[in-house]
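Quick heads-up: it's one chain on its own, the form predicted alone, in structure tokens.
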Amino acid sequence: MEPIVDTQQRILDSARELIYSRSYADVGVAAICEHAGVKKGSFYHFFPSKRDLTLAVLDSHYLEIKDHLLNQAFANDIPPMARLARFGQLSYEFQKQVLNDTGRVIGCFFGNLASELSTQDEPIRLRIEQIFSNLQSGIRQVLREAIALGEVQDIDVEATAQAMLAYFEGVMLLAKSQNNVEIMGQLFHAMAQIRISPR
């Protein structure tokens, strides 16, 4: 018999693989199981719902980006203010990866369910704030430290630390409208000269 825990595992990656490479609604429950390998069953037995499903694969995959992504671009052997140059870069990297996997631009996974569902499905939506929110204090974080070594003087670290996720967010979606990686390369490392100043 093969472990629950593998048989979960595979619902969750492949929930994550066909969503994120189409959409939330074009990815239905028997499309879900029959990527994984297992029956509805199965699946109810872990997931009461799509939602429930999706709302985990939100958790699962900011845990990786975290481990993988955010804590490397983040680490403080660098200071602040190319520690934010390095998340655009990594971000890059990680976005030309999945370009050669999948031969196409797919974007933030984040941001692409945001766009699909925050007028449609409160859970969600709360959980892609939270994911959002915590990637603004990790920015808001680098910000105060800039403003504690002299690096930066002079701005609204909230309201910038914003800015710079919004435009995180608004970079990558323009990537994906004209399926073109390199957008991100040419823009992301600009994010870290975003100010805005107090009023």
Given for the second form:
2 protein chains.
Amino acid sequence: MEPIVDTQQRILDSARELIYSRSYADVGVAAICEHAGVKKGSFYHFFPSKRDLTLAVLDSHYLEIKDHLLNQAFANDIPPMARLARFGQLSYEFQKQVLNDTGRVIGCFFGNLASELSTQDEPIRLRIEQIFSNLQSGIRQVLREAIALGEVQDIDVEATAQAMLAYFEGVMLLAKSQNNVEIMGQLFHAMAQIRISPR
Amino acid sequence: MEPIVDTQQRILDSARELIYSRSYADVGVAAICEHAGVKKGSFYHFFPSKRDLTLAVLDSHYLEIKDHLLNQAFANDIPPMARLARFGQLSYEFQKQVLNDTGRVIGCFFGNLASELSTQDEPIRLRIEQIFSNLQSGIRQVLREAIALGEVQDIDVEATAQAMLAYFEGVMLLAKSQNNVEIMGQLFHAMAQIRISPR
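Now show the form predicted together with a further copy of the same chain, given that the preceding structure was the form predicted alone.
Up next: the whole complex, starting with the chain shown before.
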């Protein structure tokens, strides 16, 4: 008998791979079970519904992005504003790797599901809103340090962090819509220029 | 017997309303027929498939946006860069109206479908890529006039127009993800600041 943790992890991994590369609605529980090599009874032992699974996938994807991308991007070994450029560069490299593996630019997992489900599934919308808030906090922290060091002056920190996140998501969306990862390489660096003035 | 044009238009209107407020995958042909009050046979007389219908909806939505928003936003009665602010303002007002009508911020129809379908449906992806290219052309024209009048200097016009469109789409997505239309009011004005320098 397999360890429980492996079965649960396989379901999470399969769900992320299938939903991320296609869409929430296009991927059913049966397809996830088949991809993960588990029976439906086993699936429902771990996850009462596809929504519950998706909430768990959102959390695990966020933790992975945090461990493997955000912590590295926002590490304080370089000046604050340079960390934003590094965030863009690492995101570009991640998407390029996915493109090499799958032949498609698949965009941001959180942005994709926010776009597809925000009007339809309130628990999923709220979870993504929280994740975006966490991402925005990371940018806000960079901006606070940049202000303290005099790299940036006279901005509405919260609104500027939100505007930078919006730009990041929009670039990912355009790259996906053109199936062209190089758009990220060309545009991400402008994220660090965006400023929203205090009202 | 009803005029054919009314039946076809009702199908287009119903499809746009349902798909825009929910998602492509969540809305079937049966639901569109029921909403439009037409029989399936009648539907397939006009549209061989849901994809064909969606391509027609994309075209008609773009024409409507062009007639009712873009032409007004980009009219040359005010200086070029001020037109970008007007584009943001009119988009905000449109979304606010939809929010009042439906209780939800539904984002950009093109961005929503690009996000949901770009990896799954190549004809739809290509149509949206073309529409984004048209939107980018509108911004590019504004930037060219701004350069001619000395409002803006030393930019890569094409990349800057693309970056501005990306920002616009990202702001729409964040507003949708928070179901908060005011984010658009707070952030859109920064679109006109974005600059990509020539390489």
